[in-house]
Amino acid sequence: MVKRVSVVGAAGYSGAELVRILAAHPRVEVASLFGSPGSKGCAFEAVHPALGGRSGPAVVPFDEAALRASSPDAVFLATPNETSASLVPSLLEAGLLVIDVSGAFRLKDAALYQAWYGFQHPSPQLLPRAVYGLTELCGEELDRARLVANPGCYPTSILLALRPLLPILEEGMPVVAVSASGVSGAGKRADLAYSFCEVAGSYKAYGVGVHRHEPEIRQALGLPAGSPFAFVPHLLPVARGILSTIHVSFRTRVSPDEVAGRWERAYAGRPFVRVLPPGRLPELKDVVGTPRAHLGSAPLDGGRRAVLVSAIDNLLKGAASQAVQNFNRASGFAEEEGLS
């Protein structure tokens, strides 16, 4: 069985990397290609230098006709967040699968947008429906699906280490998240902030306290408003990949290997999530323009706490790859289709 997929936003760097995973995959037939409204296209070899030489259709500024006239299965949504939250309820009413890299789903609470995104939410019958995309973690639900919310690229890699690990550690100590993320994860944009000469040789923190990825980390992890937990972004001067260092306090004694035994446990059978030895730690080159994830941590106080690392590539794991993911599971593929 193929599937005929839509991609809109297919000229951003997620959409790009979007596009080159689908033209790749085995079950997937590339309907549509869209742009932002009044955007001046291009051809389909240009969205990604690995295309050169495949043939697709063009990338043509979004008109939601031309859309449903390529007949797609599914639409993939690489746009900004009030864009997506008005594209969606029309295309799951024409009885798309929507997979939606945007946090215009993420969040279940309707008054959190208008707080962390500045919008308020169009659609707040939808999110309860939206399925909230960490694929590993997802169960049945993920299955079923028709609308997937992509996690952002911070969260992916802040969840991933964590979640495993919530029964061990100690309630009201505080959860501290540094991550770090290459100049890409901010999007094509003509900011000077994230031109080649403000970045290169620097390093610093940005968005501490109100990153609208926060609250979306505190409800993955069911903490309220008012608990402990500091979530802590900088700018790496690279293209791309997010580097997590997680400090947590446990309520025991717990050694490297219990750490690196509840991650193998709960990600047994994943293809993507890397559990390294004790004593290696995770580095950005080892998972950049790889849709994997690896885990490692450190123990500090003999054990009573830890620092937990976590490497991903942004715009694969944090986006393009993790919602194919999504897509294969929805669709009844294997979860590495396309992707291995």
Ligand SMILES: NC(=O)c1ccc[n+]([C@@H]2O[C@H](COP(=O)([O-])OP(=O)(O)OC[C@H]3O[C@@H](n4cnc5c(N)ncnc54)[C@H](OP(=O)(O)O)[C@@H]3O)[C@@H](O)[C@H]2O)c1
Contents of the next structure:
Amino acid sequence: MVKRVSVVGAAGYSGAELVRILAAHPRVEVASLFGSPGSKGCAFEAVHPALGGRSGPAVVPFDEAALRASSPDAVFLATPNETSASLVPSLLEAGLLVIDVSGAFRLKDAALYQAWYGFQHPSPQLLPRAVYGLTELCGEELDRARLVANPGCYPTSILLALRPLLPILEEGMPVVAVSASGVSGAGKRADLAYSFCEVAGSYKAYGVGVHRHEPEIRQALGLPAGSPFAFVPHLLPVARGILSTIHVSFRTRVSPDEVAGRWERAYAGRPFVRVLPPGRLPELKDVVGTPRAHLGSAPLDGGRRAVLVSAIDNLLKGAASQAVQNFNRASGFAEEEGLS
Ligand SMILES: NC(=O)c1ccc[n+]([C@@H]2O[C@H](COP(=O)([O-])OP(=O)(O)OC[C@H]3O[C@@H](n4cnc5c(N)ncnc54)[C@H](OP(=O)(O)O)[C@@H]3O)[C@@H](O)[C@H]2O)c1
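Follow the form predicted on its own with the form predicted together with this ligand, if you could.
Next comes the full complex, and the chain you just saw is listed first.
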């Protein structure tokens, strides 16, 4: 069975990666591709350099009637948060499977959108229906999903490392996640702060205590507001990739073998999370351009504490390839279809 799919935001950084993956997916036919309503659009081959030799629909200015006329079964939204928030209700009403790469449906508490995203959520009634698609840690709810909230890039890197270790963390002790992202994490925007001369040769922390991925991470860890958790994002002068170092305390002494064992059990048979052998720590160069996350750990204080290290490609496991994993699961396909 083949599914017809549309991508909105197809010429953006995450959208272009989606188009590249979907164009080669054996169970997918690309039905239509859209940019912003006022855009000029572009030819299919112009979306992504790796598309040479393939053909497909041109990227055209977004128009919901045109999207529906292309008869997709599923729609990927690689659009700004408020755009996704406004588009999702009618797409769901039309019976389409929606995979939203933005943050518009990740948080369950609608009040958090005003506080962290700066807008009143237009469809709070849909928040409980959205499945938070951290694929490897999802159960059957993902297989039945009609609206998938694809996790943020920083949260993906942090949660994959932390979630399987929650039962052995010392209660009340701070968890500190220090994450560095390549500049593509900010999207195609042309802000001065993200221009070459501003970032090349520099490195800085930003958004400490106010980054919108913080409530998402807290929600997925089950941490109430005010519990001792710090998320410290950094801007790294590379195009893509996220490396997170996460400082944790354990209830008892825990060896790197035990940490690796817990991760191995959580991700057994899951090809896109690789646990490195004890003694090895993840590096960006090994994951950039791949749909995989790499995990490793280093013990501190005789094993009472540890630094967990997690690396992903922000545009793939942090966005497009995880979105396709989620699409596969919600479509009844093998999770790795089109990604291996
Ligand atoms: N970058 C990452 O690492 C990353 C990771 C995970 C999640 N995300 C999320 O994914 C989404 C896209 O991010 P990105 O980094 O790929 O952004 P981007 O490079 O700026 O691309 C955004 C895309 O959205 C399109 N768009 C803007 N307004 C629109 C509208 N009103 N209707 C239809 N399309 C519209 C743009 O069209 P034009 O091309 O015509 O301007 C562009 O193609 C964001 O919500 C972001 O938070 C990004």
